[in-house]
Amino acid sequence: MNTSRPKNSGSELAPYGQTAVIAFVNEKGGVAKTTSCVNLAAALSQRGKRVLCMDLDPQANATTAFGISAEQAIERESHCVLTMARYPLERAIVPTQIDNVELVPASARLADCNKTLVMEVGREGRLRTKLREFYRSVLTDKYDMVLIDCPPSLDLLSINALTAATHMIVPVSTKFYALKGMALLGDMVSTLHEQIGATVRMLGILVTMFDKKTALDVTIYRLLKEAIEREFGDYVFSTIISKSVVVSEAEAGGLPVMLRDPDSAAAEAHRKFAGEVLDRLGHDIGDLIPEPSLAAAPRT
């Protein structure tokens, strides 16, 4: 198995210039994928980054987390971007309550995309095409970062996100089945690289929903980290996102915890996570995923 890491430079973030497009993906639900995506956007904005979030989950949790209602989303949403060939990305973008953060919202009708796109030529690359057009246009204001919240399934929505993305972040909870889901994801990414020229790179694996007071969680985290490093390489972020009532309360109020309770431990954890993300992007450590899995040599 090839486990070498190709050398890359920051310029290889093209075709979006120096913009990183990061997909938050895991076929398992309930791993705080949306929470991590939304709060990373808020933390990056506090560092002066201009961020676009794209909600590709029919549950529209990221849309709700930013305080955008279904009525606001229905005419300007990711469903239109994916299913209408001449619908430009910029038309779907709406402002949020957070400075420097904008959103392509979602609604329940996004679930129809899999049926709508299944017979279309180039269906896997529809989002990549729209992003390329957006970044080539002289009429659009550009973003420093694009974050994509994927659905908890490896369907055409996730495939579009992975085909468009330059990097991916995989949130995992402290459960023994986490590795199984990652293996399936690794197989899919390898296939996308081979068949349609995707170039998405692993940026990191984020441990979420962690309860340090529970002996079982502590034990599973240790075993999970060891297994991930053994199977896939040293990709685990040092930041751990713990279970938090504060986060749930913030989500219910339509605000990221970064704004709702900026002095909380949860907000601090997401600020640390944002620092790690920027550090890894700055060193361009994400590499093409070797076949047939996510295996790679540890970072040095």
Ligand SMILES: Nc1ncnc2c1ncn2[C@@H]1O[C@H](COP(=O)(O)OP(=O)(O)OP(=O)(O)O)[C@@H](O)[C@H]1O
The other form holds:
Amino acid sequence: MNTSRPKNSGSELAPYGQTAVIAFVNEKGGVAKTTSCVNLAAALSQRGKRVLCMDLDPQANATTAFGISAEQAIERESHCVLTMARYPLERAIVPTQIDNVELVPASARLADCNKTLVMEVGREGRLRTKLREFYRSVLTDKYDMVLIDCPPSLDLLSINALTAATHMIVPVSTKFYALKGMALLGDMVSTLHEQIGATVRMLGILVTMFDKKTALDVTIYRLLKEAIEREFGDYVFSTIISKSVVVSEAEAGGLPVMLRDPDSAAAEAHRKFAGEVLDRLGHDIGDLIPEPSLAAAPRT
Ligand SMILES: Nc1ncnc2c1ncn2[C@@H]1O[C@H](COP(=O)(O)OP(=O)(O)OP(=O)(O)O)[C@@H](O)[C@H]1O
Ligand SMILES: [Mg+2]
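Moving from the form predicted on its own to the form predicted in complex with the ligand:
Below is the whole assembly, all chains and molecules, this chain first.
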């Protein structure tokens, strides 16, 4: 895996002009890929960034999180982008309830892609081709950031995301298996670099659903951070997303916690995370947000 630290100049984002395309990826399920992706989109929009989210998970959780129904998604969705050669990306984009955030929704039929595309030439690069066409078109400057929510497996959908992306963010929970998952991902990314010219780089590893009151979480966090730094480099974001009931309440209410409970510690942590993402991408991060830490008490 390319482990050089991600302080980027514009030229490194060349495939899509100045737009960063970030895949949220981890084959482990339930580590807050979707929650992090959706709340990062909301936090970036509050900083004036224009964001396109792409739901690449047949579970369509990001689609639901943005308040888009399956019926709305079925006409315009990532399945069409991946399977229909002449279906342009822009046709699949729908607005969300968040200013400056738009979405390519998903539905359950996205799962078919793993079967439909398996015999196709260039199957790993479908999304990359569509994104490149999109950025060569008149819409070149429409978005500052594209965020891709991946499914919990390293299947053809995740491979398409990693082949298209300029960067990846890996949400991890403080569990002992987390490092093993990182190694598998690293192997896959190396293969994509070597065999199909992917250029995706690690932007960072985000520790999620952390419980500072649990001694085991604190210990695993320390061990995980040490191991990641030893194996891969200084990639762990200093922002830690604590476990908090307001996050699941917001999900149940169909709104990202950034909008539903903007004064919560969870929303604050996601704003800090957005600042770190922009900083690592070399964007102007504007006003700095006070440092949350392991000690930041979530509202429960
Ligand atoms: N900080 C948090 N505190 C409490 N609950 C959380 C937090 N982050 C996420 N969750 C909850 O954990 C569950 C899994 O989160 P999420 O769907 O974002 O994970 P995921 O990695 O996208 O899952 P999948 O692999 O199935 O796509 C959800 O019910 C979500 O509301
Ligand atoms: Mg998800």
